[in-house]
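What follows is a single chain, given as structure tokens, in the form predicted on its own.
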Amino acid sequence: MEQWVRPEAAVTASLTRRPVSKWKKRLPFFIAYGVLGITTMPIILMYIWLLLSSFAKQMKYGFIPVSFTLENWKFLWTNVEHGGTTLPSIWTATWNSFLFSITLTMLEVLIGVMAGYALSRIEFPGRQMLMKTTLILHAFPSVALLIAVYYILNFLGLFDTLFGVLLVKTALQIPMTAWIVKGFFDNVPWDVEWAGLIDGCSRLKVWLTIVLPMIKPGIAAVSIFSFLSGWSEFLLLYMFIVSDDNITLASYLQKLISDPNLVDYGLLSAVSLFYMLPVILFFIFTQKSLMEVSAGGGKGV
């Protein structure tokens, strides 16, 4: 027989209960934050290193600034003289990086939009092995290709020029950047092509009206990351631009850096930090596109 339970001993068994105290259920979010602030803490120290240095006159015991000054930031309005050498003026590398990586992120987001939408729509005759070689392509280091790339840029002519250094950041670059983009057109129905098609569009104008406005969650993330990484590197300009007209602002630094003696910590990381600050900001009014990279996971094959 059922047994039934009379409503006031309902009623004090649940005020008799002990109710959850309100740290317990705070407490993961305490040890999840807490970890958080305890590894990247170190990063933060850095930075804030980094921007004290740029503005102090001397620094004692490494990291407590004794004076301010503006000295460490001349080489915005004069060359600056390291080493007995005078560098090239900050703008001209300034603009130089811009040029690359702006150049660099139009060429391989085109190129590597077309190559994707193939890769994913059509079918040609060693389709699946030109993808599955895609990624071992772009797992070659371009430090075992240095030897090679400075014989071909040497026979066309394109040694110590950021075109020559360009064409071969790009092709170093488009076989990862297909094959994001390809992930992105996979997840594009057919029907919405077929559906174009059928109202009198040609391939080519469904493919710029209805599916690339579809991916610019997937073009604008590989557009940041192109961005980034031609802002940021360094081998290839280092390796085969030897001209103060080329320079750009990694091998800038790189100029601060080269004789260990004679190193300025406080010009260095001012122009570090000038550095930086292109990326910040574009960081900063770019993260959302970032976010929505994952919109765009690789379909299988």
Second form
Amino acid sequence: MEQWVRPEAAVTASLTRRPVSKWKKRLPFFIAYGVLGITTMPIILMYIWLLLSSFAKQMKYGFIPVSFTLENWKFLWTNVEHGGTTLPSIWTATWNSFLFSITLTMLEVLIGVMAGYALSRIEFPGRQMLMKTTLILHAFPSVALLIAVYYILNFLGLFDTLFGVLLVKTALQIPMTAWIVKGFFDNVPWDVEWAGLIDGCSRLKVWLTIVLPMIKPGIAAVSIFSFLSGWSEFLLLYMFIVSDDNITLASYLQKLISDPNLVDYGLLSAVSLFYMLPVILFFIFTQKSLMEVSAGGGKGV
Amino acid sequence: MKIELKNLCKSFNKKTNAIDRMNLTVEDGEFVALLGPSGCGKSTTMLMIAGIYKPDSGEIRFDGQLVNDWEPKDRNIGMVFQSYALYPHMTVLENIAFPLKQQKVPKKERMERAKQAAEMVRLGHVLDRKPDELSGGQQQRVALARAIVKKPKVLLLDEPMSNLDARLKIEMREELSRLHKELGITTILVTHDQEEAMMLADRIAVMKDGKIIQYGTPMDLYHRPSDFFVAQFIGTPPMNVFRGKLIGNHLHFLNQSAELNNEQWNTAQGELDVYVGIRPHEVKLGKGGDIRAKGIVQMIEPVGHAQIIRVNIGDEQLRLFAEPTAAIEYESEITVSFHLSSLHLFDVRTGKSLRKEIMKESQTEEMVG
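Right, the form predicted on its own is done; let's see the coordinates for the form predicted in complex with its partner chain.
First the chain shown before, then all remaining chains and molecules of the complex.
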């Protein structure tokens, strides 16, 4: 009997000790989050400042808001005048940004998925070479290519068009996209493809009805990344687009800070927030797909 | 459907042939197993029959018709893969109905036939689930149902049971056997498990290094192996093997000699190194047989209906079945014996059997082929 009592005694003992051990257990987390919290504080504070200053008439000492106003947000319904010139409508810029990002996403996913499949599955001469060199293409900073790209766009008559910049951006993005997608295709076993062939599909049909659905998480991830990179693209658009009709949000923002003497910080923060909004919404809606990708690089069976 | 492979060759690296001039005939409705160790080319053979791989040379004929260049989808085959290869984004029912969808069978009929196939493998209750919500055995059944739903002319099974646990394996074997009898589809099974092949197949082709070593009924392979490789590969526990010498018609092994019957055995010109094989169940305790030997008991493994006894005779080892009631002690000396007629002799150099009737059989087969 003695032996049977003992474990119970141990349990009660551990129960009484519990509060102490709980705090001890959590201590590492407190330290970790403390350190992380302090180091990220400037960034968090900056976002808060952005929000406050967009709704304030004036900032006392630069960071204490004085009196609430919607003045800074009037760019939403009027064309704002800034530094002596009238800025184009924010909605033109927004529409252009959307157009640019969405077309970029579609082009990139379409080409990237096909290229990724070819790299993953099809044996052709120069495949290894191609795989090695595509990454180098991605490593080129856009800045290094600006002059060459300018000549090409000018020659093709695509200077100052969204479409021209779109082509350039797509070309720069494709290698990385194809690589990411290739990884997902690599995870699809040959057996499944073969099963599809035997069950009566052509190779193309197997690809469309079986393989593509299996790499859905990968396609989602690539779409999200390319949309975000299109939305935040600045350099190419700034360099190759001059007319106000084709302006995008990033360039619009740039106009506000182009002259350091005339920066309206209230307006700037309001437009910045407006620029960020779609990204935040996008993240909220696509978070699940993104998490799935980081968790396992695609769902296996 | 009758399947014929003639002088089939396939190579992946241009140096060695994965499949080397292979000949095989599978009769209509027959269940044939391709048996061999991993890497012997059995899966490659199957994928060529399926049309996934194209042979480098040789012919594949279905009912006499050359199908070398037919696409897999035109061959009317069903296949179960080792990994099951289910479509993870479809439900069980959709998976099973998929081949019918490709044949453009109307939806109502398609669903009905898919359900029928699911019933046949006892999957009626999980039709709405996704493959990753199923157990290994259930996934296997889905794969099987998908393979048979379009009533194919040929059913190919690529190691379908290697991912199942022992009990499920036995269940699935029975299931496969029953399905084959019910549907009468010509079936080819690829496996490395000789027991599975023996239990299921009408005929077994034992393969090694891209070649068929012997093709015959399970009983043939067991009782009259034509090659040392086949003898070793088939049977659990494996055949006992001793080194021996054949001088004329005198066989020397286990420190004794015996005279062989010239009518039964090919005798040697001069001296020949041989493997002497004897199945464990042919060896008996006591002095009942022609050849007797004394040995020390090394191990006793009870398997219920018998005990497997391992005996050391000099440097050689021997396994035999003993009655479960026989009182045998470790390290004790026992006498075992067996009949000369139950021996198997193989030439060490070529691996070929020295038994005469087998020589004849394989010769006639060659002439016919």
